[in-house]
Every structure is written in structure tokens, then in C-alpha cells.
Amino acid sequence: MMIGCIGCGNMGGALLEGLLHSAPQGSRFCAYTRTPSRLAHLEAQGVLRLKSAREVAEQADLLLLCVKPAQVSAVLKDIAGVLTAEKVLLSVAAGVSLASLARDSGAVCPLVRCMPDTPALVGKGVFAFAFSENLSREQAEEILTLFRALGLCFELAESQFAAFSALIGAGPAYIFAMMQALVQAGVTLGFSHDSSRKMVQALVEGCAVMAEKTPVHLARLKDNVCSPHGLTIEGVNVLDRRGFSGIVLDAVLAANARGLAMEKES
């Protein structure tokens, strides 16, 4: 199988440099990227860099195209003449639907919508897969065999992708953001930025892995920390005044209603 690669940069790169490890042996690459740079250390590993779209489109049987969601029509446009039933076109635009890339593809091949989250970039990916009507069972289970090497794999319906996006793909930056939050209280607090931040990727990394082996309500988890009269529970009783919860759940609402407004725009 030859895995071609269109879009290099940050998630495109981290993919393709993933499924070098994960692929089946004797799987073969190439990628096109218009910064030739992107692709120095995984040409290194064996990629085959190639001079445009349309030659990745060509040699590949499954094509990655990870350009911006502004791009995608034209790229698919420019390579649309050589693409055939046998390959596999893969997407990871936001809010570009599978009629979009179907209408712009000319839909001779199968296509596949997948959402990836950053953390994918350290093997630590959630994914969500939509799959079109003529691509097999035996593909589909492919691809998410290839992609479970990299992350969590979920398939879903395609009228579930904005609320994905929005809760998943969007998550790190709401988790980043408090976890800066955190560090700067613990600069404030006389810590070292060093340490601070530290301390704080250490306590979400034991957050998540307590929450995964605890099979208890995230609430319980909450309560468990909170001693009467203690200074855990002034701290929460600040969070619940100030509306902590709604506060994140609003944020995601909005997250979702701008990717149902991105879909209906591609």
C-alpha cells in the first residue's frame, strides 16, 4: 500500500510520521507539502517527496489530504482527474462534509472524514471517522486499525462531527488554558514558572489516568479531594459561585454551533 500525504504541517506531518510506525510492513510513502523544509526529517525515514498534489493523488491508494479547510476545494479540484474507485481519499478538514468532498472529488472514490485532536501529535490522539456509503467494511477496518496506533478511534455519524469538533477537537485548548491558569497562580504564589508548570502538567497527566482507572463519578473524584472545613472545598465553592461548569459548557455550545455553521458553508 502506498500512503500519500497532501499538507505536511503540524497534524499533517505528526499523521504521516505516526503511520510510518503503524502501517503494515512493506507499506510505502510519499507527501507534497509547499514548504519542502516539513518534510527534511520524514524524507529521512523514507518518505518519497514528491513535486505537486496531483503526483501524491496519483501514485497513492490512500491519500491524506491535510490542507486548511479553505484549500480543500481547490486541491481536490486539481487532483479530481486522477483519482479512481481503487484509492481511498481521507480528509481531516473542519466542517467539510463528505458531500463536500464527494461534489469536489467528483466522487469516483471512497472517502473518509476523520477529526483528530492535537494530542494525536504525541501518539495521544482522539479520532472520529465518518465513512462513506462505498467504502467497504474490510477498508474502514483498516484505516481504523492504521489509526488506533496513534489514539483513541471513534466511529461516527457524520451529524455528530460538529459536536465532536467541539468537544474533542477543541478540548486541548480549553484544558491548556486552564492548566495556564494554574501555573500562573503558582507563579503568583511564590513557585518558579519552571516548577509551576511542572507541577501542573504532572497533575493533569495523574488527573487523567486516576479518572480512566477509577470507575467512579468524576463528581465522587471531585469530592474525594474536598475535606470538611478544608481549603479544597473554598476553593470549588469559588468555582461553583462563579460558574465554572457553565462557563466550559458554553464555551463548547458555541464551538458547536460555529462548526454547524462552518458545514453548512462548505
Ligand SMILES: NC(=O)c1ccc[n+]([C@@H]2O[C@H](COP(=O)([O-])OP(=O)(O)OC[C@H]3O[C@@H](n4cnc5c(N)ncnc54)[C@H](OP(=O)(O)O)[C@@H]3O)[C@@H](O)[C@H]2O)c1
Second form
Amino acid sequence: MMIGCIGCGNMGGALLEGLLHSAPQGSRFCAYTRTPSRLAHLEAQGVLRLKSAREVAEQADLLLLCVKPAQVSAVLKDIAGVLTAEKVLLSVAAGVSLASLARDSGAVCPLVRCMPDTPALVGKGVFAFAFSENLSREQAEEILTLFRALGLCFELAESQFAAFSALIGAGPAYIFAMMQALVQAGVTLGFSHDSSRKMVQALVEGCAVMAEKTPVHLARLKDNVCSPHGLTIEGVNVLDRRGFSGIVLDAVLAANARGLAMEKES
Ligand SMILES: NC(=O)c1ccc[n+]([C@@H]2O[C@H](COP(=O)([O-])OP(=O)(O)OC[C@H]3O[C@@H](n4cnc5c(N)ncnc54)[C@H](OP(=O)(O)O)[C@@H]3O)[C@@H](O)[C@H]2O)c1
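Having displayed the form predicted alone, please output the structure of the form predicted together with the ligand.
Everything in the complex follows now, all chains and molecules, and the chain you saw is the first one.
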């Protein structure tokens, strides 16, 4: 299979690099991106650099479209003439529906809508997938298998994409904001920024692994840390009094509302 990528910025570059290491033996790769220097490290790993999006669309069996949402329509109109029913087009563009991908690509080939999150950049992604009706179950499984090497994959109805984007796509911003606040608190208590950051990173990683390995409610894991008359319960009480859960809930609902509006605009 030839895997082609159009738009090799943060997400396209990371997906291509991840797939380079995980795709079945014999897979080949080609790419086009507007600024050729961004492809240098991928070229060094065997990716064939082509001169246009059209050339990539001609050569690829699986075509990853990783340009910004505002650029999707123009790129699709440019490559529509060389798409065939044997190819599969996968777009990662936020808020761009299967219907608008079909409209701008001429509805020739099967389509995949994919929403990754930024930890996909380090092989720890969470992905949502929706498939067009003309994509076979076998093709869908092939794509899910390919991406499972890069993270956790969920097949969702398109109507759930705004919710997924608000919770998981935007999720790294919430988690990094919490991490940044904890690092700042550590510095306030006298740790160097570097030490505080390393401690917080290990804390978050440890909690994620513990949550995965301990099959009890998260509230129980939280309560287990709160000894009577101890110091943790004092901290947790402040979070509760200031409405921490409500703030997180409102953040996700606000992102979801914006996501739904973006879907309508596309
Ligand atoms: N990053 C995320 O967190 C994230 C999460 C979920 C989904 N996504 C989706 O991923 C897509 C890409 O986002 P990104 O963060 O990777 O953006 P990015 O870093 O700006 O990458 C986009 C790349 O596309 C290139 N490009 C623009 N127009 C092109 C064209 N006509 N033909 C070929 N290449 C072209 C750009 O070239 P230049 O370098 O010359 O500008 C750039 O390298 C977006 O649709 C976004 O919604 C991103």
C-alpha cells in the first residue's frame, strides 16, 4: 500500500512518522507539503517527496489530508480529478464533515473522518473515526488496525465528533493547564521550575497508569488519598468550594458548543 500525505505540519508530519514505524512491511510513503524543508527528516526515512498534492493523490492508495480546515476545500478541488473509487481519503481537519469532504472531492472515493489529539505526536493518541457508507467494513478495519499502533481508536457516529473534540481533541489544553498550575505551585513552594515540572509530569503519568490499572471509581481513588485530618483533604476541600468540577464541566460544554457551530459553518 502507498500511504500519501498532503500537508505535513504538526499533525501530518507526526502521523506520517508514526505510520512509517508501524505500518505493515512493504508499505510505501509519499508526501507533499507547501514548505518542502518540513519534509527533510521524513525524506531521510524513506518518504518520497512529490511536487504537488495532485501527484500524491495519483500515487497514494490511502491519502491523508492534513492541511488546516480552511485549506481543505481548495486542496480537494485541486485533486478531485485524480481520485478513484479504489483510493481512500482520510481527513483530520477539525469540523469538516464527511458530507463536505464528499462535496469537494466529487464523492468518488470512500472517505474517513478522523479526529486525533496532540499526544498522537508522541504515539499516545486518542483517535475518533467516522467512515463514509461506501467504505467497506474490511477497509475500515484495515484503517483502525493501522492507527491502533499510534493510540486508542474509537469508531463514532459523526454526530459525536463535536463532543469528542471538546473532551479529547481539546483535552490536552485542559490537562496542560492543570499541569502548568501545579508546576507554578511547586515553584511557589520553593522547588526549581525544572524539578517541579519533572515531578508534575511523573505525577500525571503515574495517575493515568493507576487509573487504568485500578478498576474502582475515580472518586474512590481520590478519597483514598484523603486521610482524616490530613493535608490532602484540606486541598481537595478548596477545589470543591471553588467549584473545580463545575469549571471543567463548563469548559468542555463551551468547547462543544463552539464545535457544533463550526460543524454548521463547514
Ligand atoms: N494540531 C492539532 O492539535 C490537531 C488536532 C486535531 C486535528 N488537527 C487537524 O490537523 C490539520 C493540520 O493541523 P496542524 O496543526 O498540523 O497544522 P500545521 O502544522 O499548520 O500543518 C498544516 C500543513 O499543511 C501545509 N499546507 C497548507 N496548504 C497546503 C497545500 N495547499 N498543499 C499542501 N500542504 C499545504 C502547511 O504548509 P506550511 O508549512 O507552508 O504552512 C503546513 O505544513 C488541521 O486540519 C487540524 O484541524 C490538528
